[in-house]
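One chain is shown next in structure tokens, namely the form predicted on its own.
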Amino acid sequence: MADDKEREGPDLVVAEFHKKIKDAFEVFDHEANNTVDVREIGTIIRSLGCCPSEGELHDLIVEVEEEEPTGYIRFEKFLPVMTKVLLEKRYRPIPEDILLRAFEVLDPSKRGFLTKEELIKYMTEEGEPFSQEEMEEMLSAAIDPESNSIRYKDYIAMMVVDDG
């Protein structure tokens, strides 16, 4: 299917594109004028499928924002920066054996879960540490109430996004 696109052209594929960033867009700029808080930015990316890191999205922001930065980004201004960044496919969620390899070096002695306290520990203390709502974020949805665990191969199945 991918296939049928690329010999339709370039053309097409970055108008698809723009459509949907449009639409993604479109759904936070509550004014209707082409406008949207920057704190919604993150949240637009990662509907269009991007995963960047908190880094890679401040990065991004510092690109888009105005001159003297308003707490608004322009359509204008995002269009151009996002096309470039699906095009080049930037940002792609991480496969879901890596993901996997991952939980399983957390768990060493293959239980295939962690426990909250584990995962706290490891997504606040580790590498760039998860901020608190992040941390919240993440429980809500990896963690079964009754073990208070993570079966982290299902979580993984819940999050991976398919590109089919």
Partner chain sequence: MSTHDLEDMGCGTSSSTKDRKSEKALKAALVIQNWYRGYSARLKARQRYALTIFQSIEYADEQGQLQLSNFFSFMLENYTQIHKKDPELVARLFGSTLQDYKDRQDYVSHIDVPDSYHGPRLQFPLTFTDIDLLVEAFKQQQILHAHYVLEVLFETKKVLKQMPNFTHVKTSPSKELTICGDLHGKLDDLFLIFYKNGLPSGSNTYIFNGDFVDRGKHSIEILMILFVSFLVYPNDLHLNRGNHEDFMMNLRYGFTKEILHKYKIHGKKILQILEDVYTWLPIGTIIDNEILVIHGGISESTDLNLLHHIERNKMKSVLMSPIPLDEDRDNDLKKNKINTTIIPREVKTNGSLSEQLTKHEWEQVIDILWSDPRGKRGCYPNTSRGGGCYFGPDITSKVLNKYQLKMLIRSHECKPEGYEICHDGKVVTVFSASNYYEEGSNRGAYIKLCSGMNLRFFQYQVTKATCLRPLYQRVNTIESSAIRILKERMISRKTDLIRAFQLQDRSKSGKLPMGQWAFSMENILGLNLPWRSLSPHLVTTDKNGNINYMSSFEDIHIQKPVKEAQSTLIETLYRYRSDLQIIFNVIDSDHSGLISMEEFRAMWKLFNSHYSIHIDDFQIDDLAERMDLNKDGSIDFNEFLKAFYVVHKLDNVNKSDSKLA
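With the form predicted on its own already on screen, would you show the form predicted together with its partner chain?
The following holds one chain only.
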């Protein structure tokens, strides 16, 4: 089997990527007609292990949309674009230590936590702001109910274990 892999190398890798992409796409293809709602493309791409920013995601969508956008993305257009993304290892996920440092930047006095208000301010006013729904979702898991603050080290540790 190892021999096979060497001989067929890149083809096998691409074939496996194709299957992986197909699996992820199908799960969101509710009507089983090889299309998904454009609003779910971000979820699909991220579920494949990539972490594009909102801006980068927007560009990807433009690549896979129809000439005249229909609100749906077809698998035939999605597959080659996504395969390339995986092959080029684009949009690598954020490593845990970088994530921790990001929180520490927002907590310059090194208290070890952010207040709820601070997190809301940063997440909804800076960068690529969260929607209200995203903010509520993040808070529900991140908030330590006793202190009403976000103990970011614990939070990261918890999320990382879960994310597999």
